[in-house]
Amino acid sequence: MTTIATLGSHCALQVLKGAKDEGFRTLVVTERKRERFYRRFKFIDDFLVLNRFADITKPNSISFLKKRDAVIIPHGTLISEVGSEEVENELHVPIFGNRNILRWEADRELKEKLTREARLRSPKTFSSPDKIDRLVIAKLPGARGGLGYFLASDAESYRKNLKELQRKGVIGKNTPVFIQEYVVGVPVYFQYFSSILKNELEFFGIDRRYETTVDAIGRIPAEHQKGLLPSYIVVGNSPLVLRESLLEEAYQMGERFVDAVKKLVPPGMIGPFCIEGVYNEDAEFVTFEFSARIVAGTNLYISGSPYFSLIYDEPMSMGRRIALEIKNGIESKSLGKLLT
């Protein structure tokens, strides 16, 4: 029997919660030390306790993971914990989706080469801080859910921000920077899984994520927010629902992101995906990244979003869909195509 699993991290209740409601046995992939907390859900049948998330690739988790015919279902903390290339080239156990666009996802000149051909309408990018003549902010790599990232108008400011970071040591000296214009609006996150069984790209839901420290500062009188450096790591997620007439071109984003990544990395996208960016003033949509996997904005509808009880008449999330996909695999004997 398939057992659906996951790293214990992220979104792993509500995509095991998914799994054991559409039949599946369930299995946690979790450090020892949040044993004992997943250890509190009924609904997960197995686990696998590793002193640290990079010991998947271990021979012996490989043959635990095998031996219970286990389906990885990725998410943000295997690309940041475990890694891209090693999810690709030493993780031995069927996943879920496309593997190999979780590279793309981490790397930022691939990244930036899928947004061009989705034609995704995006910021200015910067080669050299000293080319930087407005607001930007500067990213690190990976899927670390903000950690590292700061603002800049300038060299300076740049460097500046840079080295304080440096001494607190969230950024190494040798740690590759990207630096982007930084757009002014309202930050909106589009969540769609796009399914190859039934050639349909579904939209799931939105959601606007709640980062430290930069959605406190406003809290603080203006006299007392100068020299405060602010971060965005993300601490939580909360719900949107968009204008209708805007509804439209999200579909469409999402439909050209499909297409894209059906041309530039085969099989293609398989599952979840999300768009991110901002609303500007215009309510023009900037897109600033892209998440090809389940994302943790996802764990607000575990009973099911707005846009998704447009579509099932049932109770919903993101996990169970995937679930869904990978239990209609089966009846229909197309498996291998959900599977890399």
Contents of the next structure:
Amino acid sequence: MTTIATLGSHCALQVLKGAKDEGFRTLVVTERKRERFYRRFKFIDDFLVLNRFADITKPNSISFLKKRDAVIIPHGTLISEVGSEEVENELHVPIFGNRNILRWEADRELKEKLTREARLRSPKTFSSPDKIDRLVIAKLPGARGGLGYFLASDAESYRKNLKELQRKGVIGKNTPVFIQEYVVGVPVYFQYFSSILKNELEFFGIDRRYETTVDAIGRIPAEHQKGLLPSYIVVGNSPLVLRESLLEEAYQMGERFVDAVKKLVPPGMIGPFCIEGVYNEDAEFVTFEFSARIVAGTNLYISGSPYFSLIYDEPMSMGRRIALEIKNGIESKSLGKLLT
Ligand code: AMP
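Structure of the form predicted together with adenosine monophosphate (AMP), please, following the form predicted alone?
All chains and molecules follow, beginning with the one already shown.
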């Protein structure tokens, strides 16, 4: 019998609760320090306890998972703590979704290529700090929740801020930094589910991130804001619904993304993904990121989302939707199409 497994972090609770609701056995891969926390939840049947997540690629872990016929649901922690290359080459356990695309998410150049292919409007990028001619955001590689990002408006402020963060040890001396135009506007994160069994794109929901300290700076008077460097560490998410007149474009962007993945990253986009960006002053959506797997912002909708309520008559979380797809795959003998 198939067991749904995931790393204990990020969105594990909704993934495993959803899997249980669809009748699966469930397994959490947890670091020892969080074992007690996950034991609180009765919908988790089995535990693989590791010293660190990266040990999931060790032979003992692999055979533990294989014995239980586990399918792993990938999320941001798998990328940040195990690494997309290790997941691609060393994690010899079936994964729900397209394993190859995780690399595209972690690599800035590949990410740009896919964004271009999907014809998503994106911010200007700068190949060198000396070319900075407007407000920019400097980003570090990997799904690290905005840790170490900083703003600059010219080469001088870039170097000053970079040095400051290197001095604090937030950024390493040789860490590659990606420089992107900062788009002033409302940040919005679109969450989708691409069903290859139904050949259909489902729109699940929207969230905003609550980030420290950038979301806190507006709470203090301007005179005290001066000299503070905003940071972008996600601490949580809040829900959002979109003006209905903007929804159609959200669907179209998702469909173009799915088409682009089909073309560039076979076997295509399987399951959840997210397009992340900002509505600028002209209410145009500018995409600065995508996540080619479930995002933690879907945790908002464990008992169903506003948009899935239009499709499903029972409460359907993203975690449960994944499990439902796997169940449908098993029943229609097409599970192989969903796993890599
Ligand atoms: P990311 O890791 O790319 O999702 O970025 C983390 C956070 O930085 C986002 O949630 C935004 O608040 C902010 N951000 C990233 N890129 C941009 C951009 N180009 N313009 C404005 N804000 C951005």
